[in-house]
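Below sits a lone chain in structure tokens, taken as the form predicted alone.
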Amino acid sequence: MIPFARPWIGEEEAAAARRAILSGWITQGPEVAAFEQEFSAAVGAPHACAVSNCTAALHMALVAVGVAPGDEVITVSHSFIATANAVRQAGALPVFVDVDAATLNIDPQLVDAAVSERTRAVLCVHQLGMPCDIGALARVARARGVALIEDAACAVGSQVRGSSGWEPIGRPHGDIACFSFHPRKLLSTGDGGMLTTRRADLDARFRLLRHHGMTVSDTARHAATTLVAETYAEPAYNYRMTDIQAAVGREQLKRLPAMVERRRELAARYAALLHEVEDVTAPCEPPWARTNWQSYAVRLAAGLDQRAVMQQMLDDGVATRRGVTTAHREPAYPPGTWRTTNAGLRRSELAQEATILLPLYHELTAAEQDRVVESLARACARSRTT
């Protein structure tokens, strides 16, 4: 079986976890602080705050910019359900706008029309690692006076072209960027997340919110030579990352440049192989973006049965995943729990129905890639004839 994904992790990460375990400090502590510093340096962000997962990061980001019950947050339905869930968790109403058919990302032209007097933030998603048109979104957010939060769960190592050349996602280009370290992502700590920002006030708020609103950190209390009694400034959350996770993350961060380079090589080879396959369109980058190719989403021609193609490939020993889901079609989001504009969400729905994610991971071999594409071609031909 060729798996859909596989983390690139080895003895260095095992040794790092062992180091943290044997240190006697295994919850949020010095390894977390070091990981934050190293991550912020890697993406060019002044501040980075580690948390338990990206959903926690998204929730904290929304709360930190003032999203509250009764507010609206403009985002996409075409994303992993956590994006919409974080909006609801903050008490706000998701306002879904459609995606651009080529990049599968939020369409900036539709965002401005979706803004209302209740809009507090725009939550854009760098879908599957492909950067949004963040420059256009930032202009809309500034003009409308709303916060811009980047769901960069998939986008560590991705870049956009900016005034200073190629700039990493996470700098950030909005107010806050949120990352995931789930095993499906390039950089994995088992689970975990990170928020980056340019603003010291937001970073300070993150650190308060992630640890029950406690005004004195564990490390500060532990290092104190005089008695320290903490206070709790506001009701908050337990969204901390452990030092074991952070130690693994520090080793993973060292691998990141090689991970991105390898995935870009694999994506280029997929594109060349797929050029000869009928009924399949390969993804492509806009000229202002460099994706990390966290996932490789191909689009099937009209008339092909997505599930039949995937089942045929699974029978061939090739694991795939369906296109990114749309929250508004899920039972968790019945009518009344979200709204959209007159433009509708048809492009999002078509993307869910017509795309398939192919296996892509660091150690995927050329022979395995050949097998994947051969299986895809057979499955498409069979679906077309039936």
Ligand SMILES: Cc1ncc(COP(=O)(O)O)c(C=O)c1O
Contents of the next structure:
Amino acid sequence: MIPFARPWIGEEEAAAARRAILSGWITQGPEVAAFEQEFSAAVGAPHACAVSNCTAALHMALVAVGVAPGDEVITVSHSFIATANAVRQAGALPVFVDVDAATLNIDPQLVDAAVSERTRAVLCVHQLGMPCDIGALARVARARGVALIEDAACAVGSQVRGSSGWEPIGRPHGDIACFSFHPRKLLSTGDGGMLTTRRADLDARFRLLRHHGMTVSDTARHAATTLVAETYAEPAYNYRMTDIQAAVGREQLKRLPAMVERRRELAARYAALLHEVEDVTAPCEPPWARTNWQSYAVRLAAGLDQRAVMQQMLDDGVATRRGVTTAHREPAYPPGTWRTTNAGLRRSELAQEATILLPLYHELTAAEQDRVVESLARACARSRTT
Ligand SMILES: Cc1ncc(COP(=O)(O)O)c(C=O)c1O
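For the form predicted together with the ligand instead of the form predicted alone, what are the coordinates?
Entire complex below, previous chain first.
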């Protein structure tokens, strides 16, 4: 069986987890602080704040830029459900705009048309690791006076072309970028998340919000030689990362450049092999983007049955996943819980129905890749004739 994904994690991470456990400090403490520093250096962000997962990061980011009940947040339906859920968690109405058919990312032209007097933020997604057109989005957000938050859950290690050349996702290019360290992502801490920003005021707010609004951190209280009494500045959350997770994350961060390089190698090889496969379009990388290829999404030609192709591949011993879901077609999002623009969401729906994600992980071999593509070609041919 060729699995769909497999984290690249080993003895170094196990030793780091052991070090954290035996240190006697196991929740948010010195390892978290060190991971934050190393992560901010890696992406070139002045501030990084670690949290329990990316959904928590998105929620905190929205709250921190002032999103409140009655507001609207422009985003995509075509994303993992957590993107839309975070908007509703903040009490706002998601306004879904369609994606670009080639990049599967938010269409910046539609964002401008979706702005209303209630819009407080744009929440764009670097879907499957592919950077969206962040330059165009930043121009719209600035012109309209709304915050720009990047759902970079999948995009650690991706780059975008900016004024200084290739720049890592997470500097950030909007106001805040939010990352996930779930095992389907390149860098994993089991579960985990990170917010990056250039603004010290936002970073200070994240640190309050993730720890019950407490004004003194546990490490500061621990180090104090005179008695310190904390206060609780505002009602907040427990979104802490543990030191065990952070210790693992620090090791994973060292592997990141090699992870990206290997995935780009594998993706280039997939693209070459897929040239020969009728009925399948390989994903494209737009000129402003250098993706980490967190996932490799191929598009099936019209008339092919996505489920049948995936089942046939599973029968061949190849695991795949269907394309990104669309929140507006899920039972959790009945009419009235979101709105869209006149342009509708047809490209998002088509992308969901026609794309499948192929196995891609660090240790995937060339022979396994050949098997994946052979199986895909066979499955498409069979779907065409039934
Ligand atoms: C685009 C996107 N946003 C948000 C999330 C949520 O991340 P987490 O599982 O860390 O909460 C994911 C996770 O898969 C995602 O793919």
